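What follows is one chain in structure tokens, specifically the form predicted on its own.
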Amino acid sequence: MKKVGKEEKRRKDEDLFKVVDSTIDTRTYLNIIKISRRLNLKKIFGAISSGKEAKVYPAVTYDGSWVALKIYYVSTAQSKRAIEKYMFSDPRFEGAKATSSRKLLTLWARKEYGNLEQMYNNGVRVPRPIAVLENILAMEFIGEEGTRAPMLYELPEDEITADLYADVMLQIESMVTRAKLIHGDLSEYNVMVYQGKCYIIDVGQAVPITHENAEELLMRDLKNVSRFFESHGIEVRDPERVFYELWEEVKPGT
């Protein structure tokens, strides 16, 4: 009966990753079954997006719920300085060491999962984190059936109002003065829309505000979201001044 049992369990670990690309090496292999066993996960499907560091997996449980599967490279030289710019510079790992690759996007994974924590649990709009197993990063999946919502430049004219603006900047103030967090690439990039309200991702390099870079990404951020919907012809407030607002209200010291 042992034997079936480990049988059984070997072939649904091998239909659960059919469809994802072969580049995963056989360690992260090993902790997407692990992860997928404690989340009851049925199948994998191929990645819905793809970025410098990281793709995105959708994947769906035994009970028909969806998850998002973020795995990030292992061997990701290209962004390693970047992560290491935002990963170390964060006051919250100072003494933080990464001797190999896979430790570093092992801290970078757990970054994410708390940033996503601490603005989920402050009312900011993202995708609520479910597990983080070394450099794999299981959420909330945004949108229908596997089929991820449309990021922010995705939308179609008629779709990009000032309500939309709104609710964006409404995000940006609950990140900044209720988790005291700062996203620092804030743009259309990141922001899904997903049944007329918009959710911020890619939140790994997000920094407190006690960052020594705050004020420099904040105004980068409210500038970003300004010059999107602004070339749509959307009227938007001033980011100096919404900048000043915001710090006036969560600037260290005060």
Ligand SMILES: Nc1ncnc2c1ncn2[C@@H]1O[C@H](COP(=O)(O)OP(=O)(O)OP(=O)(O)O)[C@@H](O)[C@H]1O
The other form holds:
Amino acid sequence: MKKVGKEEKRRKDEDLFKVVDSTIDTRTYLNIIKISRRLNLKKIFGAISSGKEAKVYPAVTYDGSWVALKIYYVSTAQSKRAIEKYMFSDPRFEGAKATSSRKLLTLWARKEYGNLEQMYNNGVRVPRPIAVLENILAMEFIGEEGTRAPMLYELPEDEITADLYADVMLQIESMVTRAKLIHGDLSEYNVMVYQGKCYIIDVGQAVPITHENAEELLMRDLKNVSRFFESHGIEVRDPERVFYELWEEVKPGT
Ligand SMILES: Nc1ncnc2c1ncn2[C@@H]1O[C@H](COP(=O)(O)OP(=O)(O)OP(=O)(O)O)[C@@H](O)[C@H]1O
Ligand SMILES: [Mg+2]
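Mind giving me the form predicted in complex with the ligand, seeing as the form predicted on its own was just shown?
Expanding to the full complex; the earlier chain stays at the top.
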């Protein structure tokens, strides 16, 4: 393999940076460079989304494969509360202390990575987690050549089918009974559809089924999904029945 000289490396980093936007602080920028070297990234493109707490950027490696970088960049008072709430009673984060906003973002990115991993390893269709570095999470890119797949809410009417509904329900079932997690923010805004299959995304807030709010969160997720498909003329199962069946399976007798 050809050795990359210092000068050349610097030039490469500059190329990489050109396309990244200006909301990125110095430390995040350095982390972008670190993760880019680790993952062999050639180029990072403009953000495909700017949510409340994070932005998602497509990036391509020198081998031509695509990854999605989710960069957590602000810590609002609201996100701080949410992070603390969801971190609480999650045994995987017991003892974790956030002393600064930056630390909080790191914990949150790590939590999303951990949730993705737990889901992916248990057969839930989510983007494959690749790496996490402080506030940056790298995962499989869902889409084609840097163009993301549509979200469930963006689908044309004729692609909202009973099969797709069944596929989403199957993912929820695996999530609860195998990964033992509840998504907690599931709706048509956090499901992507690629090649006829659904991908569950945005799993940072997912909690173990033992969480004190697990039942309420699962019920809400199920109702959101039912409501969406029902409003598009799909025959859906009663969310309460589905809930009791799932709960019976994971927590018999309670
Ligand atoms: N792995 C991925 N591949 C392709 N696109 C993705 C991927 N993950 C997320 N996206 C896109 O980025 C958007 C934001 O992702 P996500 O929902 O995880 O972040 P968020 O911070 O919750 O943003 P929002 O507040 O807008 O929901 C998604 O709606 C989706 O369009
Ligand atoms: Mg989202």
